[in-house]
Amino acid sequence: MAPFQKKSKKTKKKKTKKFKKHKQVSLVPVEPKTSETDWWDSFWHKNSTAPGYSVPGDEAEGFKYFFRVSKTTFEYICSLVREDLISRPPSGLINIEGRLLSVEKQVAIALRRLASGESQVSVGAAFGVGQSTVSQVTWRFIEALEERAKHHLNWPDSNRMQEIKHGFEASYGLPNCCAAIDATHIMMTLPAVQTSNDWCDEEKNYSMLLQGIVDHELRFIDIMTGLPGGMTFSRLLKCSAFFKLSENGERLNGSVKTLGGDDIREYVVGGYSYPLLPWLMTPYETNNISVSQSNFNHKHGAARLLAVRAFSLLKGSWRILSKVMWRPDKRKLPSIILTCCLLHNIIIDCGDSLHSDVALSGHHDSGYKEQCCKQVDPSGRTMRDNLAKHLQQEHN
């Protein structure tokens, strides 16, 4: 294909274009679209017994093992991106048999790349395509899903927020709790010319931060990424739109609960890395705390673990996020991260279940010490004390 891109005289250029067009139409058959199953049969036969994998014997579970989603969810994802993948010029996207790749096979390649975190060469070998094809297909998929799946990651409306608050109170006893917040580092190796202290974090790794806010069902309802790993979590929070909206009363501004004469507004729960604010509850320091404060920490900690679990599932399911990415484009990496968060939510929204061993076995930020933010807002302290008092009364 490369010679056809070179410049030539006008007469020769016209002939070349005609020949190229004629060649694509007459010599390259297009794979069937919606009913295409050959790609899966071929992939399963080739990879189900490949060394290095612990593939389930059941084919349906095997599909989920390789792509993290069931075939039903896979078909839904294909429906989201089909129009974009078909409308883009398919130049170069051919397999070793010289056939154009179907939408299903393109989606499978992209999901496998994101799910495994394996090199483009390894993923390409599993599908019978080249490294450049894996790169093109994966990026086209990311661009398409980023645009077509926006509705799977947004701040809940008032009705949905009521369901979330009910979920937190029913499971953890926390009234008017709307979400849990946490952040994680996405490792990357930068070229020497791009390295800087900003991207070098406290553990001397180059990384990008991802802040996530999750509901009671482990669904991401707000994310913030793109900023360097050298920042603290509290600083990352203050750079986010979520912080600005919450401070201005445009978020977490729903109905106030009055309990025992005390007003309990909407809030989220976070760890010691975050400031104590009227709308962000952090734990009490564990030195010389009262029974009610200890009880609050217990319930608060259980709810906060939802965000920890969500990140462990995210980085365990989409292993491209838990491995060091070689020389990533800092402008493209946020899109990769967002796509993985969208896929995480799509699995939940489709009622799909993850393979039992996908979550990271350790903490999602293994090797990092928990940060400690000393900022305390007086109104936040009053709010936390009122919550602790209410929880203790309920406990008694």
The other form holds:
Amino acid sequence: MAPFQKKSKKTKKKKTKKFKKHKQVSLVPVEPKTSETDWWDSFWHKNSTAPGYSVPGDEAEGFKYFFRVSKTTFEYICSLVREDLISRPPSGLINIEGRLLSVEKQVAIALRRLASGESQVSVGAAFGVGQSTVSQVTWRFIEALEERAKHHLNWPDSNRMQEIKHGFEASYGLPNCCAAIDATHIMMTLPAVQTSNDWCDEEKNYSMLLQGIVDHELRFIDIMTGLPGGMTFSRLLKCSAFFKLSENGERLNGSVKTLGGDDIREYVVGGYSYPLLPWLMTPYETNNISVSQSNFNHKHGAARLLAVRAFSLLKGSWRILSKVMWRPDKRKLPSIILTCCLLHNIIIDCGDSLHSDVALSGHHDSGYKEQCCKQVDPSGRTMRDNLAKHLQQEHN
Amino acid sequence: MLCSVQTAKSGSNWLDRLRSNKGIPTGDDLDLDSFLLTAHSHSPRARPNNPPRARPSEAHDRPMSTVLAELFNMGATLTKTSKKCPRKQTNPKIFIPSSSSAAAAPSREAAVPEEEEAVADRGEEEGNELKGFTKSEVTVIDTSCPGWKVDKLVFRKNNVWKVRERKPKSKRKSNSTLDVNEVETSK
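For the form predicted in complex with its partner chain instead of the form predicted alone, what are the coordinates?
Full complex below, order starting with the chain above.
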């Protein structure tokens, strides 16, 4: 009987890896349930009056100040990653008393690291843990969230797209507009041995690009990151799956609006950095333009600002992206960027309101001149002229 | 050959080595007049330190770098046996910068390099095409791609970029190559 039991155990072990890990967890004393809020009490006590911070007196606002999210949203994020963070406890995640770090404290450490962009040592000091714990906890959180929160960042279905298009038309008068596109540089330093011109951009910084497509509520509905900062935004676009899908008619292929006999298909709006394409509207060049063209530029510019604002909010909320990252692993950096975008969307989806001073005060890509892409597609030009004509008729 | 020269030259100064290498007599008691008169006879006495050469005809036509290498012990790597790679493309292609959407649309190639080494093994055309390009391995996250994460190779030469998919585990070739050349202006 005994050998049979042993065999069945063995096969079970293989099948349920997570179960095995849970068993290991139980060997180490887990902090009691009540202690899960203790981290906040001690953190608040320690940091609310720390020099260098202008922490709001109200505790709920103070929570948002440090972690960007409300307590309710924080709990939601914990629920997303709980299984991953609780089931794999390496020895490094045991606190000084020999107890496992609670999921809440791990999430708080990771959020604080991403939100502040402060060094791992400083973040560790704020929580009473070491630098390596901050490093491990943050990376585990990123790995977990990029798997568990995928549903917060996806291309909208047709129903949702209708809402977005209504939103754009109501706010900016642009019919059939689906999104705004922009890109930004995430700056970093590289180890001397890895220094490569490929990562060197036009401003002589080492950087990685992030392209984002944003809906009318500042939510990212598509991102691409990981390519070197030396590329132009137009080149970056052409490397994206979004470009390929749109060119092949597999995206932005929803209902066409007929206005005054002209067909207006679905499109996104972008700046001078982008080519003028049938599905990507760019502004008219400002020299010698007509009234209708100027009117188009005005409305187009307002809609395009959504993407600019989204990036300012993203980089302001998750300051790890706006500071110069110190020798990041270039394979891991895209995951860090993605996680910040996911958190940005989660905040919007959960209905949290951010402090107005969280967003960057300047442009999200300050220090970089706006690029100019000269590429003009003839049918894109026709489409833009039709839009300008329609907007002028509406205006009159 | 090199070794024997080095052995023979030990103890002599550089001028002696140069002289002996060129078949000029060395030592304090030089009789250069008689040497010049008999220079074309190649008497064995005139080149006492030189062993018989396997390819004597090369001795007179050797490039200076080889002679210097032998004289100053610069190592065997500088001998003329190392083959130089051609600097320019043997079959240069015409490069057309894209100015319309049709030209800028992703073109597809049948073969994709799977690994770093595979890039070099793709044949002469590919090798020449990527000559002068720097290469970076990148991890791209694109939420419009299935699975979101793709390992890619980025090749760059000034404003020309080539982005290719990299599949380190698979040896099969796929058609999913994005290979677009473009030169763009920046304001």
